[in-house]
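The chain that follows stands alone, in the form predicted alone, written as C-alpha cells.
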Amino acid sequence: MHDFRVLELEDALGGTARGGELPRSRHPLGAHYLPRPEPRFHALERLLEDLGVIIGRDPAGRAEYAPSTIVAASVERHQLDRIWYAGISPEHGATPAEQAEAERWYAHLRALDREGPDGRRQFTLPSWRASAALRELDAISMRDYLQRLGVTSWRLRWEIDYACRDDYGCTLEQTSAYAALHHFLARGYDEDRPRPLLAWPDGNAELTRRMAARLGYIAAAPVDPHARVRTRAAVVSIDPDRGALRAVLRGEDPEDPGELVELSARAILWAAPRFVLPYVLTARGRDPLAGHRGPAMSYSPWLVASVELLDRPGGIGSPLAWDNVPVQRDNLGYVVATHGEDRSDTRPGAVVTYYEPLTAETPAVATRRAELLAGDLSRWSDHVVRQLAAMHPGIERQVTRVSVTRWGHAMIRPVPGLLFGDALARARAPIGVVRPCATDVTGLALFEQAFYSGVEAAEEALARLGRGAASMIP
C-alpha cells in the first residue's frame, strides 16, 4: 500500500518514542527499550528485519541480532541500603522465611505460563489473543491477588510493585493482577534466563527513525508539503462516514499559522490518544465510549530527565550497569544512555536518563499531573539531582545539564476492570472509516501491544481497500 499519508502533530515523529541530544550522547525522551521478542511473534521480527535489528538467522532459524543493538552486561543492578547489588531482587539479607516465599511465587509462575483449556497461552501479546481462562483477575488488583496467595515478604512485594510502576506507572493498589502478572509471563517466562533486551542510546527514538527513513522522511530535511509523511500537522476535524479529514499544515515559522487542507481517504488509523479523538470528529454522538460507565481509560504522568555528567556514575559493590535502581523508593531510578558505546571510546563522562511516574489513585492522578506541568525546569531538574545524590551523595557537583521531559498523559493505566471490560472495546471499535489503534486502546503500555494493535488496524484497512490477506499476528 503507497497511497497514505502519516499527519504527525509535533515536530518530530514518534510520541513517547522519541529522543534528544546533549553534547555527550543522544539520549531517550521516554521508551528506552524493547525485550528480544519470541520467534512466535513472527509479524514483530519482520519489522526488526526490515529495520536491521535482525541480521541474519542461525542454522536453526533463530533469529541474530546486531551486537550493538543488544544491551551489554551488566544489564541490571539495585541499591539497598546504600549499597549496590547485581539483578533487580534485594535478595541481601533475606530471611529463610522470605526466600521460600519467593520460590513459591516463582513455582506460581511456573505453573501459569502454560495454555488454558482453550489451547491459547494464558498470558501472551497481544493481550486480547490470551486465553480466557485467567481473565477474571482483571477485577482485582494485585494487591488483593497477593494477600490471597499469603504473599507478605516486603522484599518480594517490592519487586513486584517496582515491576508495575515501570511497565504501567501504576502501584500494586492500582494495577489489575492479570496486568500484574502479564509482566512476568507474556514473553514466556524463564528466571534463570532472562531475555535479551534491545536498546540504543536514545531509546526507541532509533527505531522510529529507521521506520520514517524507509518512507524517505528526513528530520532535518526542509518541508515538503507532498511528503507522505507531515509533521507539525494538526488534524482539526475527520468526518468518519465520508472520510473527509481538515488539518492545518504548518511550516517551519513558529509565527506561520498554517496552510488549511482537506484529505478524502476510504480508511484512517487514528494512532493518537484515544481521548483526543471526540474532539475532532463532526459527529460527536458516534463516539462508542460516549456514556460508558465501567473503569474509565486513566493515564500516568511521567517524569523523565536526562543528566550530563563529567564522570561515570559509581557505588559500592556491584558497577555500574545499564538499569541501575534503588529499593523502596518512590523513582525508579535511570538507565545509562552511553551504556552500550564501544570501548574504544574513552572520551570522559556520560548520561544518565531518570525515572519516575508519578502514581496516585482515580482520580487524585489528576492532581499529580497538575503538579507535573506546573514545576518549572529549575524546580525539576533541582528535584532530579537530589534523587541522584540520594543513591550517588556527590554526584551534584558532576552534573553539567539536565534535559527535562514531562509525560502528563504517558501511559494507559491497567486499573482492575480495565483490559477485559466494555472502555477498550468501545475504544477500540470503527467509528465510519475511522479506527483507533493507539498504544492506550490496547489498555497496556508495552511496545509488542502498540506494534499489534497498529498490524490489526492496518489488516483491517488493507481489507476494507479489497488488498487484504493473511494475517501476521499470532
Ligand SMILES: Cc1cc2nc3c(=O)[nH]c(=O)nc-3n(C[C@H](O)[C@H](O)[C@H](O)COP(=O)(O)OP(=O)(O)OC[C@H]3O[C@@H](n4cnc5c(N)ncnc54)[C@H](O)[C@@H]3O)c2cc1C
Contents of the next structure:
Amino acid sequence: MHDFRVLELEDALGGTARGGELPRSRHPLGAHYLPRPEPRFHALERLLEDLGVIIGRDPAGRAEYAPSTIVAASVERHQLDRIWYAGISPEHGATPAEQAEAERWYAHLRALDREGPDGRRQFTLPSWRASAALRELDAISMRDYLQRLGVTSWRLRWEIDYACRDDYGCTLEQTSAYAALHHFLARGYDEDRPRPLLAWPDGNAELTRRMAARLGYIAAAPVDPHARVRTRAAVVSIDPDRGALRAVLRGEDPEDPGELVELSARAILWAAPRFVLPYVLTARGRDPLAGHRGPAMSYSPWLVASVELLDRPGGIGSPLAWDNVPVQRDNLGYVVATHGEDRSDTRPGAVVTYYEPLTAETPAVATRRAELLAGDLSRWSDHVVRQLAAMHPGIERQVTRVSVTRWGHAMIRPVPGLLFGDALARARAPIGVVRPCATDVTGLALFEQAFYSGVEAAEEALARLGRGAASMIP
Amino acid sequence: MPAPTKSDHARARLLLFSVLIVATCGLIYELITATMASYLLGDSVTQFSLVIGVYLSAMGLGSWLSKYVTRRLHDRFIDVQLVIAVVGGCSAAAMFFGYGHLSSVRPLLFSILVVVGTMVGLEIPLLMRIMKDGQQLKDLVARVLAFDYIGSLLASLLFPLLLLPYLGLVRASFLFGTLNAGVALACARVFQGQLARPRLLLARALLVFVALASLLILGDRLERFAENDLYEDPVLISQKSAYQRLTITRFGEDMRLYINGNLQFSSVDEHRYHESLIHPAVADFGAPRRVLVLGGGDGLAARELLKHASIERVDLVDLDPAMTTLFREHTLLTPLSGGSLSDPRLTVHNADAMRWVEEHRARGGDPYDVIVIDLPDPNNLSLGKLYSRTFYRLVAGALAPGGTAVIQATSPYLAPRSYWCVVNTLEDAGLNPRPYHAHVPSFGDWGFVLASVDRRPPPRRVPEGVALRFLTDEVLASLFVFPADQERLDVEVNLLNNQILVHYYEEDFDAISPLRRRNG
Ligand SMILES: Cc1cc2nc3c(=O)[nH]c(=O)nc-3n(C[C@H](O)[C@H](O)[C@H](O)COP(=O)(O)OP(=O)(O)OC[C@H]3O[C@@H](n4cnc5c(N)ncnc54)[C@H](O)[C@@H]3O)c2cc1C
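Target state, the form predicted together with the ligand; input state, the form predicted alone:
All chains and molecules follow, beginning with the one already shown.
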C-alpha cells in the first residue's frame, strides 16, 4: 500500500507523544513510556521490530530489546514523609492489618488474571478484545468496587488512585472499576519480576519519529507539497460520502495563511481527537454521536513541564530513579529524561519532566481546563518549581530552564459506563468512508490502544479497497 | 572593686575571641571526624549521628570535670587549648594513617572525639570562671554563650563551603590546630602575670604552634603521604580522570593499580588472574582470530591474548581514555602490558561497553570468536547493567558460531551470591555457563565463567606454544572443580530493571569487610 497521505495539523508529528528539547537533553511533552509487550501481542512486537526497538530473538524465541531502550534500575521510588523508598508501594510503616490487606489485594488481582467463559482473557489489549465476563465492572467506579472488596488501607487506595491518575488522569472515584483493573491486568499480572518499561529521552516521541522516518519523513527537510507525510496541514472539511477532504497547507512562515487543497480518498482514518470531527464533517447530522444521551466522552487536562537542573536531584533514602513519585500529592512527580545516559556521559545536570493531571468530577473538569489554559505560563512554571521544591527543598536554585506544556484535552476519561457503553461504540462507528480511530475512541489513552485501533481501522480500509488480508489482531 | 582598666578590656576581648575560636574549632573537629567516619566506615547517617552524640556527651563530661579544676585556672586553660590543638589538629591525618595500619579505625576515631569533646567541654566553664571577675553573671553568660554559638555557626558555614572543597580534611584540621595553638600562644603572652610558670607555658605553646604550622605547610605532601598509607605502598602515579581516580603504587617489584582506592591488580600475581581469564577461553574456542575485550584498559588481558599467533584482531573497549593512554604510554607501565596496547593488531575504543556492543550490533559488525569481559565489580547500578541478562544477550549475539565468552565474575568465596548470580544470569540469557575459579593471592579465590551458546565440556589442555607461568593442563582441570563448601547457590537472575546483583554484591561484601572489595 503506497497511495496514502498523512496530514498533521501541528508543525511536528506525534500529537500527545511529541518531544521537546532543552540544551541539556531531549524530553517528552506527553507520553513517556511503553510497557514491554507480552509476546502474545504479535502485532505490537512486529511494529517494534520494524522500528528497531526489538533487535533479535533469543534461542527460546523471546524478543530481544535494544538495551538502551529498557529503563534500567532504579526504575521507581516514592517519597513518604520526606524519605524516598524504592518501588511504588508505600509500605513503610504498614501495620500487619494493612499488609494482610495488600496480600489479599494481590491475590484478588491474581485471581482475575485469567480467561473468561468465552475463552478470551478477562483483561487484555486492546481492551475491546477482552472477554465480556467482567464488563459489568465498567458500570461502577473503582471507589465503589474497593468498598465492596473492603479495601480500606490508605496505602493501597493511594497506590490504586495513583495508577488511575497516572494512566487516565482520573481519581479512583472518577475511573470505572474495569478501567482501573485494566491497568493492573491488561498485560498479565506480574508475579514477581517487575515488567520492563521501554523509554527514551524524549519518551514515545522516539517511536513516532521512527515511524515517520519509515514513511520517508524528515523533520528538518523543506516542505514538499507531494510528500506522503505532511505537517502544518489542517483538515478543515470532510465529505464522508464522496471522500472529499479539504485541508489548509501552511508553509514554514508562521504568518502564512496557507493554501486550501482538496484531496479525494476512498478511505479516511480519523486519527485526530474525536471531538474535532463534527466540526469538519460537511453533514454534522451524520455524526452518530450527535443524538447520543448517556455518559459523553470527556477529557482530562494535564500539566506537563520539563525542568533543566544543574545537578541531579537527590533526596534522603532511596537514590534517584527514573520515575519519582510523591505520595499523597496532587502531582505525579517527575520522570528523569537523562536516566538512560551511560557511563561515558559525564555531563553534570539533568532534565526532569513533571506530570500533573488536573482531576475533577465530570462537569467541573471543564473549569479546571479553563484554569489551566488561562493565565500566563510563568504562573504554571512557578507552580511546577514549587511542587518540585516540596520534594527537594532548595531545588529552585538548581533550575536553569522550565518548558511548560498545557494539554487541555490530554486523555479520554474512562468514567463508569464509558468503556463498554453506547458512546464509544458510536464514536468508533464509520461515517461514510471515515473511520474514527484515535486513542480516545478506545476509551483509554494508551499507546497500545491507539496502535490496535489504528491497525484495526487500517485493516477495515484495506478490506474495503479489496486488499483485505488476515487480521493481525487476535 | 577596682575599676576595670584598659588592659582588662583588652584581656576580656581576647578571651571572648578565644571563645569564638574554640567554639569554631570544636565544631570543625566534630565535622571532620564525622566526615572521616562516613568516608572510611560508610553509612553517613549513622556515622554522623554517632559522632554528634559521642561528641556532645564528651563535652558534658568535660563541663562536669571542670569543677575539679580549682587552681591555676589560666595555666589549665592554656593547657587545654594546647591539647585540643594537638589532638584536633592532627585528627584527620591520624585517622587516615590509622586506616592504613589498624585493623579498625573506630577506637582511634572515638578516642579523638572523646578527648577533643571533653577538652572543649572543660574550656568554656574555665573561661567563664576566669572572666567572672568584674562582670555580672547575666552579662558573662550572655556574652560567652553568644560567642560560642556564633563560633559554631561560623564553623558550620566554613566547613562545607571553604574547608572541605579547598583544603581537604587533613589540611583543614591542621589549620584549625594552628589557630588553637595561636590562641594559646596569645593567651600565654597576655596573661603572663597570672600564670604560675609563664615561660614554660609560652615555650610549650610556641612549640605546638610552630609544629602545627609546619604540618599545615607540608599538608599537601602529607595528604599524599596519607594516601600512600591508604595504599600501603608508595604512590607512583595518581591521576584523576573524568570517570575515576587511578592510582599506581610500587613497593620493590610489586606494582599495583587501584581504581578509586580499590585494588585492580598486583604485578606480583596478576599473571595468575590474567592467564586464568584468557587461556581457558582461547583453548575452549581453538584458534580464535577475532577477539573483543570489554574493560581491561590496563592491557594485561590483551597481553595474554596477543601471545596467540592465531589472533588477527583485538577490539578493546574501555570507558576511560586516561586509563588506556596511561598504560600505552607510561614507560613504567608498558613493560607490564608488554606494549599490548600499541600492538598493530589491537584497536582501543573508549566507550561504554553496553552502548558499544549495541551499536556494533546495529552496524552489523562482524562477530567475535572470543569475547573477554573484564569489568570492575558490580558495586553500583551503572556497572550492574554490564552484568545483566540483557547485556549477556547482546554478547551472545556478538559471538561467532562456536564462540566463547569469558567473564570475570567476582569471588565465589567472598561474594558467593554475586558469583552464582552471574552464572545464573548467563544461563538465563541462553548461554551455557562453565564456572571456574583460581587462587590469586592479592584478591583471594577469584571467579570466572566460560560461556558459549552450545553445550561443551570445560577445556582440558592449555594452548600450546605460549609461555605460561601459572597454568598447566593439571591446573586448568582443577580450576573447574569447586569444593563442597562452594556449591552453586540458588539465586535470582540479574535483570536490567531490578539489578539484584548490585544488592547481592553489597550484602556479600558488607558481610566480610568493606575494604576487600575490588571495584571501580
Ligand atoms: C500527558 C500525557 C502523557 C501520556 N503518557 C503516556 C504514556 O506514558 N504511555 C502511553 O502509552 N500513553 C501515554 N499517553 C497517551 C498517548 O500519548 C496516546 O495514547 C498515543 O500517543 C496515541 O495518541 P493519538 O495519536 O491517538 O492521539 P493524539 O496524540 O491526540 O494525536 C492526534 C493528532 O491529531 C492532530 N489533529 C487534530 N486536529 C487535526 C486536524 N483538523 N487536522 C489534522 N490534524 C489534526 C493533532 O495535532 C495530533 O497530532 C499520554 C498522553 C498524555 C497527554
